[in-house]
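One chain is shown next in C-alpha cells, namely the form predicted on its own.
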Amino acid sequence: MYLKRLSLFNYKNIAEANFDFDTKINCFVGKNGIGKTNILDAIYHLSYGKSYFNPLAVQNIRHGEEFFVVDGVFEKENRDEQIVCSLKKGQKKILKRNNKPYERFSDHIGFIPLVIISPSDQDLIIEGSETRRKFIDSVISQLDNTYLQQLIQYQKIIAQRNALLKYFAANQTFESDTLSIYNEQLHDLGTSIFKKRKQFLEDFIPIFNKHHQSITNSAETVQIVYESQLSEKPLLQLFDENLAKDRVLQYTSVGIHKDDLSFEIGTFPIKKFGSQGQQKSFLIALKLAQFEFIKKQSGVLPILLFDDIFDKLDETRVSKIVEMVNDETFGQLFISDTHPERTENIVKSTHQSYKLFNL
C-alpha cells in the first residue's frame, strides 16, 4: 500500500499544491514555516479523518478562505482508492472513499494504516493522562473497529451519567434506578475496553523494549506501566464505593477514562528524571513499536511520516532508521527536514528510489 498522488486546496498555509509520490521515500525540504509539516498532516488527515496537530477542524482552513480539500489516491491491494477529506465553514466535515461519503468516520479508521513521528510527540511525556490514553486507543482502533465503537459508546454514556449527576445536584434529588442503568452499561463496556488495553500492552511492551534497546544500544532500562483502577476492583464496585464523591463532584470520578501509562527510566518517571535525549529515544521506540505492531497485526506496511527528522535524532541514528527501508522493514516513507543536502545524502545511502520536494 502506498500514496500515489496528493492534491491540497486551501489547506492551512497552502493555497494549492499537487504531488506525485515515489513508492518508497519522499522528502519535503525547505525553511521552517514553509509548510512541510502541513503536507504530512494532510496525509495523516486521509488516514484518520482529522489533523494530528489541530483539534479544531476549522483551523485547518487557509486564512481568509471558506473551505479546504485534501484529496489522495492510494494503491492498495492492486487497486486505486481515492480518499477525500473536505470541510466548509459552518458545515460538517466530509470524508469520502471513491466518491462515497462515510456515514461514520470511525468506519474509515484502519483502512489506511499510518504512523506519524513528530516533535509534538513530546506531549505523550509532558501532558496529562488523556494524551497517553489517546495513543493506546489510536493504535488499537486501527486494528479493532469493535473496540473503537465500544469506546465511542462508553464516552457517550459517561457524558449522560455526568449530566444526570448534575441534574441530581441542581434539583436536590436522587434516582438510584436510573443511575444503575448507566452503571451497568459502563461496567460492561469498561470491562471489555480494560481487557483489550491490557492485552494490547502485554503484546506491545516487548516490541517497544526491543526497539528501545536497539536505538540506545541497551544503555538504559525503561518501562511502560499500565495504571487502571479496574486492575484492583470491578467497575460496578468502584461506582458503589465512589457514589458520594461523584454526587459532590457532579461527574464520574472512576472508570477506564482515568487509565494512564507510566513512562519510567529505571524506576523513576522519565518526565522528571530523563534527559532530553533519553526522552527522544523513548518516544522514537514507542512510535517504531506502534509501526511494527500495526504491521504484524494487519499484515499491511503502514505509511510512515517522519516530521522534522533531525529534531529527534542525530545523523547516525537517522541513518540507522532510514537504512531499515533497505530490509523491507518500512513501506512508504515521508520525511521532512530543513537541510536538503543532509537529507539527500542519507536517503541516497539506502540505494532506494526517492523523490525530493524543495518547498
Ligand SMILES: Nc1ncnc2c1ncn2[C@@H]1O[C@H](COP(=O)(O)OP(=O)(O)O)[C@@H](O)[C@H]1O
Given for the second form:
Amino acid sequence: MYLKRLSLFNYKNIAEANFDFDTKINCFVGKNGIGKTNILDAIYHLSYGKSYFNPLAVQNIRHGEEFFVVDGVFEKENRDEQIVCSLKKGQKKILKRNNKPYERFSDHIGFIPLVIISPSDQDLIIEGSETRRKFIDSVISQLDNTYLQQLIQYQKIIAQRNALLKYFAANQTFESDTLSIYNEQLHDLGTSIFKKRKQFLEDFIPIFNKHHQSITNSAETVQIVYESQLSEKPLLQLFDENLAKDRVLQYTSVGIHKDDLSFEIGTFPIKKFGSQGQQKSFLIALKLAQFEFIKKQSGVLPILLFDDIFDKLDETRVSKIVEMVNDETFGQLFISDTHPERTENIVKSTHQSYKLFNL
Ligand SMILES: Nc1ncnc2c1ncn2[C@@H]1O[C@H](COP(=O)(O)OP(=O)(O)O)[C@@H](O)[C@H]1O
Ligand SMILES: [Mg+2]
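Mind sharing the form predicted in complex with the ligand? What's above is the form predicted on its own.
Below is the whole assembly, all chains and molecules, this chain first.
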C-alpha cells in the first residue's frame, strides 16, 4: 500500500499544494515553519481522520479561511482508494472513501495503517496516563475494530455514570438500581478491554525490547509495565469498594480509564531518570515496534512518517535506520528535514527510489 497523490487546500499554513509521490521514499525539505510537519500531519489525517498534533479540528483550517480539504489517492491491493477529509467551519468533519462518506469515522481506522515518529512523541513520556492509553488504544484499534467500538461505548457509559453521581449529589439522593446497570455494563466492556490490552502488551513488549536492543546495542535495560486496577480485582468489586469515594468525587475513580504504562530504565521511571538520548531511543523503539506489530497482524506495510527524525539522532542511529529501510521491511516512507544535503545523502545511501520536495 502506498500514497500516490496528495492535494491540500487551506490545510494549516498551506493554501494549496499537490504532490505525486514515490512508492518508496519521499522527503520534504525546507526551513523551519515552512509546513513540512503540516504535510505529514495531512497524511496522518487520511489515516486517522484527525490531526496528530492539534486536537482542535477547526484550528487546522488555514487562518482566515472557511474550510480545508485533504485529498489523497492510495494504491492498496492493486486498487485506487481515494480518501478525502474535509472540514468547514461550523460543520461536522467529513471523511470519504471513494466519494462515499463514512457514517462512523471509526470504521475507517485501520484501513490505511500508518505510524508517525515525531519529536512530540516525547509527550508519551512526560504527559499523564491518558497519552499512553491513547497510544495503546490507537495501535489495537488499527487492528481490531470491535475493540474501538467497545472503548467508545465504555467512555459513553462512564460519562453517564458520572452524570448520575453528580445528580445524586445535587439532589441528595441515591438509587442503587440505576447505578448497578451502569456498573454491569462497564464491567463487561472494561473486562474485555482489559484482556485485550493485556494480550496486546504480552505480544508487543518483546517486539519493543528487540528494537530497543537493536537501536542501543543492548547498552540499556528498559521496561514497559502495564498497570491496571483490573489486574488486582474484578471491576464490579472495585466499583463496590469505591462507591463512597465516587459519590464524594462525583466521578468514577476506578476502571480501565485509569490504566497506565510505566516506562522504566533500570527499575526507575524513564521520565525522571532517563537522559534525553535514552528517552529518544525508547520512543523510537516504541514506534518501530508499533510498525512491526501492525505489519505482523494486518499483513500490510504501514506508511511511516519520520518527522525531523535525523535531527535528533547521532550517525550510528541514523545508519541503523537506513539499514532497516534498505531491508525491505519498510514500505513507503515520508521524511521531513531542514537540511537538504543531509537528507539526500542519507536517502541516496539506501539505493531505494526517492523523491525530494524542496518547499
Ligand atoms: N491553521 C493555521 N493557519 C495558518 N498557519 C498555520 C495554521 N496552523 C499552523 N500554522 C503555521 O504552520 C507553521 C508551522 O508549520 P510546520 O509544518 O510545523 O513547519 P516545519 O516545516 O518546521 O515542520 C507555523 O508557522 C504555524 O503558525
Ligand atoms: Mg516540523
